[in-house]
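Single chain ahead, by itself, as structure tokens, in the form predicted on its own.
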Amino acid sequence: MSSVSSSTSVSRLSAAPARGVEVRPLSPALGAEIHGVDLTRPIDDATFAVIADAWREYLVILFRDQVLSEDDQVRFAQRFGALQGRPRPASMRAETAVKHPEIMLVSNIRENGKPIGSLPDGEMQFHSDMCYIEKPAKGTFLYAIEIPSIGGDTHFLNMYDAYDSLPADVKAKINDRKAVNVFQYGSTSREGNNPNFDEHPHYTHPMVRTHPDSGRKALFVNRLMTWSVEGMDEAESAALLDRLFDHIEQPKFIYEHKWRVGDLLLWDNRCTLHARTDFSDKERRLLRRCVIQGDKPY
């Protein structure tokens, strides 16, 4: 899906009384780029109001050409809420050089044969961050430090639109249903993933959640981590989930982001999904991630 040209009229939000700040849509599905903000500096209330409004409207926000320290990234994230700790046990984390324990490095780089971060290689299917805990992440902040020449793109799904466009009979079937979400640490694909519920974190959430700020309904299932529908036998559950996965992954719901060094992306984890495309293991990829605490879906 091609991005909207920079010559496209900016959103009404760009008229807000913040000095030189512009908000420009990135695609018809979701996403906007914000110009005129230096995230290495404290953000005044007027500018933050523009950013927060844009996030509510566009779900995914991009800031280009940022030169951010770990402290800069954390300070910006904390304007939106408290940082979420990492559910992965400390003994299973590779990040030893980060200042903040909430930071995760998404990287394929290895030093002395050992990874410096998490989720190192290849494609990663659509998912919602931390949907396998009681209170999944509210928002995710991902900053690009090293990027391969080809691939490693991130695709985002608008789960409001995915829900709204469902046939009435499917909505009726899922509106009051819950599904089990589980994460097998290190897994990037459903194929070959056989989670052990005694070992891997999991939680049951509504298949349709209400966004606490907008009041809109969004689908809350994903191919990577949503494993089964509560109250259905295995065959019926699998058939329903496959139908939903095929529906939500249509191109009309997707914004495809091609990373550049210095990009910071913020997305609303409550009404979007994201996935990663494949990339060469001969090239380095390093991004820095933190998330903010969310609420229990309802």
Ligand code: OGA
Contents of the next structure:
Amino acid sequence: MSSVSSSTSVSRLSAAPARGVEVRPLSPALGAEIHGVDLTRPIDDATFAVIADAWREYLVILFRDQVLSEDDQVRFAQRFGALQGRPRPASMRAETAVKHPEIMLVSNIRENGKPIGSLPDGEMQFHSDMCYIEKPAKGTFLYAIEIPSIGGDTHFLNMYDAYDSLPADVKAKINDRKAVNVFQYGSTSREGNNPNFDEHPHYTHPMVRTHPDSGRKALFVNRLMTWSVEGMDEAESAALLDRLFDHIEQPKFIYEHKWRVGDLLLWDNRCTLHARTDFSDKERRLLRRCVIQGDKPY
Ligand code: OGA
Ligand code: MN
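In place of the form predicted on its own, output the structure of the form predicted together with this ligand.
Starting with the chain above, the whole complex follows.
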């Protein structure tokens, strides 16, 4: 990743900066760090406006050195919308020690051989959270509690740029198309050769969606969960999706986040993807996640 260029060091925000609050871009592709906000404290409207503007502009927002309880994290998330519940019933979830039922622990830690959370091990392919339901997640808030010394990085990808840079003929091919997204993966990559619709949640969404706040178009397909294009035969659909995935997953669209304990990241699932790099099963990794509800893509 190239170093910060002059175009990314200038903030292009419309809200008047709240005192002591600073927005610093993280990469040419997307992402910004916000300094000078303690998320355990009430956030005044001017500060919230800066955060909301930065989120719209940079798509992924980082707050470092935060010491957040579950309540603190939930309270902050609720400024952006209502929390999204977990699709799985409580009796089928690994998380037994969380206060809010909407909280997910993203962790490889096991107690008595059983994971204490979800998405435990290793690499994860690029995806958008909950794209297999009718109203996929709007934003995800992930807070780092324990982090391995190497790996387990999260990569974020700008799907506005991925769409804008497609050749015109490909845009024309996908603009009014839909594709089916299926929740059928282990921890890392999709399982099997064909989706099993009887057993796995799935939903058909536009391949290109319009972001309700920015009005911009973003690609809305991903390697982990998008299985096939509606109305195309299998070979044509697979060829088109492979071509799109290869186009999407280019370094120029990506910011690679190396976690530190105390990081809170907020990302927009409507115009970004994220993926996780591999890490050792000998090291512990624990993050706390909540998600806010989104709308039906159009
Ligand atoms: C998630 C997710 C990636 C990570 O919480 O939705 O994809 O780095 N996490 O653990
Ligand atoms: Mn995810």
